[in-house]
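Take a look at this single chain in structure tokens; it is the form predicted on its own.
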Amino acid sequence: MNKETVLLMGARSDIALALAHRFAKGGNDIQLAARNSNGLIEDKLDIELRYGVNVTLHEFDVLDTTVNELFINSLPMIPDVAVCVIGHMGEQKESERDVQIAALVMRSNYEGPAAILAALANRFEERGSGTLVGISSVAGERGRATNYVYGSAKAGLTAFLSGLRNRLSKKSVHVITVLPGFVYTKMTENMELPVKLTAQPSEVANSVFRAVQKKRNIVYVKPIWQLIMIIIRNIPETIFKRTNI
């Protein structure tokens, strides 16, 4: 790819740190945006040593959504390339009991992703060019018991990211929908996950950067989990219904 900029929002993330290096490795200039961004000043530095590119900083919280145009202008430039890694996976049994924690959950993971990347798709609109990525879950793709709170909620960006592609498709501005699964990050920490299942921030970087190049819709970072996933949202409902999966 030419020399791009690209806004990663989210950017405190262990994935979003390993995107804006995989992109900076690819010569394309770093927007990192989150809350507390100043806390991002070294990583800046080094990504701006190591690669030789520009790195800004940018302060942004998902949940507040009355700000996203006031973000939007404040950018340097519109980026070419917009990433929202931004997600909070919660802990079922708490947003089971608690109303609010259930709010927190679904609000992170759909409706202030979903918000700032209308926001953005709007001006990539204007301008007729640009690449949309959101980062969903496989999760999203049937309610299990076990976390169906989270994964109503990617549930909801996946279907929000296939609509803006379907609109977009025409106006030259592509957007992909990455479903990770299982990820080594903080949030998973305290998780024991399945070796073959689960990918390093890494991988998830590499195949976020090939979906960008390669113009692709919809990216399963391990493709093991496309054949998990269709096998799992065929089961019958009488017969899923009794399971614990």
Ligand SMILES: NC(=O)c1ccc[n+]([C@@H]2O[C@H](COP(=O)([O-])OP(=O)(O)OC[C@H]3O[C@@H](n4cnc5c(N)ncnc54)[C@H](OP(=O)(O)O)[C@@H]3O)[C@@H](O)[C@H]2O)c1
The other form holds:
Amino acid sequence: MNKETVLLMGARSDIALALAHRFAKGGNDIQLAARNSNGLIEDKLDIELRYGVNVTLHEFDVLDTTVNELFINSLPMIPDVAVCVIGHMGEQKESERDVQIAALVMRSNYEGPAAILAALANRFEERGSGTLVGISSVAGERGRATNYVYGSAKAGLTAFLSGLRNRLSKKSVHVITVLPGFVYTKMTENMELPVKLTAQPSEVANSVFRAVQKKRNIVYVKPIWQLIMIIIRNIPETIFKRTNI
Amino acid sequence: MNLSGWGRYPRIDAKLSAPRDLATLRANVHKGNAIARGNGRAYGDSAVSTQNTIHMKHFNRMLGFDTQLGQLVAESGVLLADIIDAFLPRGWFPYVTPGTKFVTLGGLIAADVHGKNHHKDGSFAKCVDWIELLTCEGDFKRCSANENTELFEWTVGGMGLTGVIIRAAIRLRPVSSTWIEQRTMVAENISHAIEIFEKFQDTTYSVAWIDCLQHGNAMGRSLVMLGEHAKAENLPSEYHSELLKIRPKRKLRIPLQFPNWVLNNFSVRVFNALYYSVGKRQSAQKLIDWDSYFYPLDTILDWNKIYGRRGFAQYQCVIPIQMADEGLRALLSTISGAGIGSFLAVLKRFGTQESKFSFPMEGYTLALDLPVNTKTLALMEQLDTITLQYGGRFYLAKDSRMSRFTFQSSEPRATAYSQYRSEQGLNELYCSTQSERLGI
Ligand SMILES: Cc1cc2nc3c(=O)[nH]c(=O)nc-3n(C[C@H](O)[C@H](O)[C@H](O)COP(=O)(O)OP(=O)(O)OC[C@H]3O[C@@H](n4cnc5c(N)ncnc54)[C@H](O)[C@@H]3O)c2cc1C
Ligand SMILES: NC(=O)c1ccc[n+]([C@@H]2O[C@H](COP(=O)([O-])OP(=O)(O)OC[C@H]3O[C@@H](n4cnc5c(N)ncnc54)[C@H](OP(=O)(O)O)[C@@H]3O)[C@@H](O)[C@H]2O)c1
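Next up, the form predicted together with the named molecule in place of the form predicted on its own?
And the full complex, kicking off with our chain again.
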């Protein structure tokens, strides 16, 4: 890969930082976009020192969709690769009780990411090149009692990415949907996760890095999740509604 | 959660947190009974506190490098492996390194580690320009040889018991290639090995592997390995295009339940083969890459699991120089007489060192890995007695079983350390299972 510029949105997350290291190791410049981006100064220094690339910090709140164009214009250059890692799980129980809380989950996982990716898509389309990556989730493949608010928002994002890919495939712009299973991150720090089904952020980063190079469409990170989701998607609804998985 | 050191013995049910920012770190420390944990490569319980073990893995960023001084500023959770990855290709190598690169900067400082170059370059302390410590009051304190000197001196080698190191500045060593010129010599017994060490004091690196099965005249039969960083001009021309390139190595993972005698027999067999092939020529010379030279075991991931569920211990003591020959003989004859099969031990010459609490003193240090069972635990107590008899002491980064009595008898400096800790209120905030066991 030639030296490219990679924009990472939601840059404080473990997955985004792992991506930053992976792409920087490949010699690419990095744009880190996050809320309170000043707090990422140590990470900027670290990545610059380790890999000898340029890292810039950018303030970005995905819910503030009115400033998307301004945000893109403020970047030192339009990136070659843009990855939206932003997500927000919330508490399912609270989302059931409070529509505002549910709305925040929906907006953070679907409306916000879709909006910024759409704005970037138009720039990439105009330029006739680039790769867009959305981090969605297997939770979006079928709604489950324990996290369907988050899942439904991820389902929206997955469908949006699919449509975007379809639209842009004729325009030399590539779109990648990432469907991680479990990942050891801040989001899941207090959960007991099955070791065999859980990836490290660095594994997610390696998969995404390869997917960008090889222009893959859908990435599961751990292959076993593809199989699991085929099974889960195919359980008849009459049975599924009685399960608690 | 079950925590242990690299030896997987003892295993302790302990609370573990991994703060991501200073505010959380500070709050966690203030709960008391805190101990910082780096990468858990100390063998025993140095980095375990039942109430409050604090993993430093999120403080793992390098912050700056001064190419004039060769000085790196980094957070304490940075791995030595990452430092090498980033800086060896630019011609810099750690000034002092232990036998594994999977250790953190904090762990290197807190244990004041030694390398194969201690006789020449001293311990890790020698390359530490300053550290920043989280203090009782919850703020940052810069400590160095000129600033907060006492705290600095207790912290380097203080096994985490003066507070949490947040950042440090260390100096790296300029090298012109990734290669080591290694010269291997045979020593027929322990006195011969000592003779070789003494003769080659000017060589940067030296270490010996001892065959622990031998007794009588052959007791201490060993291979002494000397090393120097290969200078570019001494390397064959085919090396010149890639002098500083790091070659990726394949990592092996040990299948579980692989019994440790297999590895022991294998290493002893390799030793014997080398002993005889080198023996014919008295000494052998070869070029070896940095990774195989300094970190031969690092390519085998999780090799600590071969000792099975009960885990293992590393016994490491140092015998002062005047008593070295006699003391080592006493230790080796006890080891070979214990009937615990064949295995290798490591011998190293230490140069002089003055420090508040660090392990090294001028003399010889012996280290051996033993599976933990009643027989080996009894053997280690015998070795303790011998070490005490010869005025030696023990490496806390390897200890998992020493008694308080043994430790206190070996360590006239312990009282001053405990006193300093209580004067400064450090004992109220920091402790490890080890410090409680040993009464530090
Ligand atoms: C295969 C192998 C070979 C080794 N070879 C050598 C050798 O040749 N020479 C040698 O000297 N040692 C050697 N060691 C021991 C090792 O270098 C030390 O135990 C080192 O301290 C481990 O670093 P760590 O980051 O894993 O620290 P840990 O094991 O997690 O902690 C060790 C000590 O450091 C303290 N500590 C860690 N981080 C901090 C921090 N941020 N602030 C304050 N205190 C902290 C802990 O409280 C604890 O007391 C070896 C170990 C192994 C497994
Ligand atoms: N961990 C898993 O098991 C798992 C599984 C499948 C999918 N995922 C997805 O992977 C992605 C990364 O998650 P993670 O596990 O690394 O968890 P995380 O640490 O919670 O990451 C989520 C990131 O999104 C950012 N974010 C949330 N709302 C934002 C907003 N309005 N504007 C800007 N940034 C916002 C957060 O920023 P702040 O730092 O400012 O809070 C945070 O950095 C998410 O999309 C998640 O849904 C995770």
